[in-house]
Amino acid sequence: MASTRCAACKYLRRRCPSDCIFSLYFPSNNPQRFAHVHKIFGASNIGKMLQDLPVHRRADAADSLYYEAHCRIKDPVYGCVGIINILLQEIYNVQCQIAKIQAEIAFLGTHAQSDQTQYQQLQIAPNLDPNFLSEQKGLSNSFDDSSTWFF
């Protein structure tokens, strides 16, 4: 590079060279993406991982390092697996949920479907006389005012 330096040879202090493997991932503009990087996993080691992939999947490694370590700072225990269960539990409550719905939907279609066979029924025989049904039945509703027992 010519006349400046990556973020990851200014963090080191060190001079950057032309053909730097640090230069196209790590950009003078943001420093911080180096050096929480480079807490976590070590210059070093950055720059043998970044060699050992082609150069087409480099910076999806680079994000992904980088990621991965400001997720880890952010949370020292669990780093991105923290990320992961909470994401996982949110999954499984919508699909709780989504079973809970369709559950109320199979049953209000049933009941639905049970009212429309009744008005169906009912539309079959409009001029029926109401109390043909109950008659059928051995049942009365005819009112008898000799039966009454109240005043």
Given for the second form:
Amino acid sequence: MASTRCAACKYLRRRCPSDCIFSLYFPSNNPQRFAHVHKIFGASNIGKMLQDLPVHRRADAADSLYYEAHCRIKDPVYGCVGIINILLQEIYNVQCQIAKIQAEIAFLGTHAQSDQTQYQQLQIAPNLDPNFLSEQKGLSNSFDDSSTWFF
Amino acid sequence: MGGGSSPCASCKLLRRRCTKDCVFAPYFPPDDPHKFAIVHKVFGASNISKMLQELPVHKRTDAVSSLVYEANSRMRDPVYGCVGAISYLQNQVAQLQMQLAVAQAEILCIQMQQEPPNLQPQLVEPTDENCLLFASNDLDYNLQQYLSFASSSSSSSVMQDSVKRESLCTVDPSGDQFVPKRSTTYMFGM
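Would you mind giving the form predicted together with the partner chain, to go alongside the form predicted alone above?
Following is the full complex, with the preceding chain placed first.
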């Protein structure tokens, strides 16, 4: 009977017991997964962390530990914290863009109201029409009466 | 450390003599024992030492700070650690990008309404505002560059998928933890 050791036991060169805590989360077909977490956290710490968790949370924990380890290997100085910084910067940038556009919307809204007000005033006072004024000027010249001028 | 100065926090915890070239001494002073205790619990002194020795000296302070942060996150949230915070922030970014898209659409509508009525209808030309809609995808590109997993691993879609999904996480009622929701396609695609 050929028993397949998990990736952890293969890496650690030991026998893989039937109740091996790593076997469910570090299968033998993905040796890199365990190699990464072992490099950063150490097998002993991983085992302790998994033991301290309820069984139904261990899969998520193993995944997150692998992700953190991978980020740390990729960026030995900042690891996951580098990604958090990128995200925080992106949030700030998008918030600035939103604020800018909202200010433009507010400005355009005010400008549109101002134009509408002026248009309404023109409707109420047709004598302010420049064409009408020039017509009046022509008529007033013939009568020479300053009272016909409108300002 | 010579001259009667006290050993660093790591050598105190590990109960060993603190030499003058102790790799931990500059970053784990004796007046803050908790700092080393927590990184030792999560990463282990041996791993910390190896990591620091592989880095240039001027980068080690930042590395220690980020390790302390990750260790604290892991202690607060033993399941997700700081990955929970990443998931939460990604969700925030996605929501803000939707708000941005709505605001951009609104301003385009206003601008079109304010066009003089005698002008022929025109196709909206690409403007800087429009390009913001496409520029928001730069985040996915940047994260993809940063987080390029091995191509053989299905987890390469982790960040992209989690950005595209709806609300990934909820805040624990205590308000202290970011708890990613489980879904049938778990955020790491594993």
